[in-house]
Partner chain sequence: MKAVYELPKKRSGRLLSLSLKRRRKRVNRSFMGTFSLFALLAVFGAFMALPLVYAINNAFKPLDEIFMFPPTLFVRNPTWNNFSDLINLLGQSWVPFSRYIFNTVFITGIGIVGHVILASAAAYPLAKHRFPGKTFLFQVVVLSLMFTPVVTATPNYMILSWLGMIDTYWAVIIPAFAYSLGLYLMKQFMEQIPDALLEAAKIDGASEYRIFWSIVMPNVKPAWLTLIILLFQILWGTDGNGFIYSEQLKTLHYASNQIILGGISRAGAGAAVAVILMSVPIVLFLFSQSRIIETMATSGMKD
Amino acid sequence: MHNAGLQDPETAMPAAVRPVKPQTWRSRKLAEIKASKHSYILLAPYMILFTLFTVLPVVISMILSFTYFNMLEFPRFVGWDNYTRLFLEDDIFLIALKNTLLFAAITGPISYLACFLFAWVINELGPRMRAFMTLIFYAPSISGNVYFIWLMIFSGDRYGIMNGMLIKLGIILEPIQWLKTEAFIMPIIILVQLWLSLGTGFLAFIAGLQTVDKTLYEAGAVDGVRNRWQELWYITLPSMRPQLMFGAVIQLTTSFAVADVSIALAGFPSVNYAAETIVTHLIDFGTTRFEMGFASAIATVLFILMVGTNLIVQKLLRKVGE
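Now supply the structure block for this chain alone, in the form predicted alone.
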């Protein structure tokens, strides 16, 4: 009887009126993880591989950018010396940075719009014609020695297609060294990259247009959508926002990471570094000079440029259809 009178007031309360202890952020997250444990188990193989081969190399590269590392000695910490040298002492890097930004500013938006417009037009064709035209437009990006065609076109002798045509028309008297003249190198590389740009992003747009629900156009007509441009802005683009985001990431990454076109057409290095890009500069220090710390600093700058640009583009794409 005396023990019953000394019972804890909280335990004596009915369960319905007991105070509930607030859950902490950690406990809520643990509860969510426990509830979705099967999903995490299925994602585990991909996340392990992604961490090992993508996240970990990026982190290691950022750490190495603060060291002097020549592949023979243990990395030696040098602080911000690599970045100071990169921006204040390396004149070639500044040329490469200017060329890369110019290249990305021109080829990125143009190739992105071209991919979507061609995909939009091709999507209106019949199934067989659509498949054929998709193959035709996608073929340049999967061709093997595709640069050989452009080397023939812009060959510096009279047998080059461009020189032969201009001489025959009487526009020039002597052949032009297209790929050895500074004024022509960058425009030619931009032209070739635009020709190659209908790649993965183009296929993503084709797939995205195929998944748009056709009944949305009927609902749009009832709600006041009167022409194709309004359908495009208010129905088509919002319905394929994931594909638009994927295509933007692909096109921007390709624009910033240009190197193969530059090396194949203009040589390595190009005349007065007219076609030097951040990636070719990275290749020079990483695979030729083996200054891995300095090369990691270049890679980190390129990574920041790509991430920053992609964040801006994603913010803009969220406004599509508003």
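Given the form predicted alone, state the structure of the form predicted together with the partner chain.
FYI, this one's just the chain on its own, none of its partners or other molecules.
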């Protein structure tokens, strides 16, 4: 009897759970779902809101991107029109796309490396100094809209710090209109964006470095690790791969979404659209012109860009230290 019970899982089940009908895949799943009733109830409130405000909007956005919709009339299906218009006729979108990719390509990797590098050096400090330096580096990203302080630094008159300093040193004679000159707008926004970029990813790295198993370093020393760089590559990086992947998602997603800083510093629209990004373009069509179908196409392109890049980077990061 005992042996038979082990061989046949159905007879081993308690009577209350055992289904009356012969088991199929579906009936087994149904039984499982019933048994996990409490899990679903706990999940439900969050998941309903999450679906309503995150999942559903993405789906709606994708559907609307194939329509003409002005919020007044019922959406009219127009096929790929919005996309062809976006890529073939809308010159400003192409500027926005170029700027966004430039921001992502520069601020993404630099901020990611900076997050790691500073976290790594800070981790070598004593506890009190470590807490202090963490605060210093994290403060800009946490202090809300304080980036407008850069307006004062790069202000176009002689009272701006940058102009004042350069004039006093005799490098320039007239104040420069930093934020109204196309050549300077992008570098300044990139600088401010980097200043703001040591956020959640940075904290994750600080935390990750503290969780690396200390005995691994001892073992590494025995196995011939000679300097801090080897230690970093062979021990530290592989040990904190999960945090590295999390940090990458956070830094990348932020680097694609430049908009607030651009609007605050360069204006909206900026001079000759020099600081236009996909997000500001989206805001333009979504909230100023009410071309919702077209705005949805922009949103969908941005969505695919962000998610696609993230998934590729995740794949690459799995290889760290292998």
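We call the rigid core the largest set of C-alpha positions that still match within 1.5 Å between the two forms. Numbering follows the first chain given and starts at 1. Keep in mind that this is a model prediction, so the values were computed, not measured.
With the core held fixed, the Cα of P45 is displaced between the two forms by 2 Å or more. Relative to the superposed core, I190 shifts its CA atom by less than 2 Å between the two forms.
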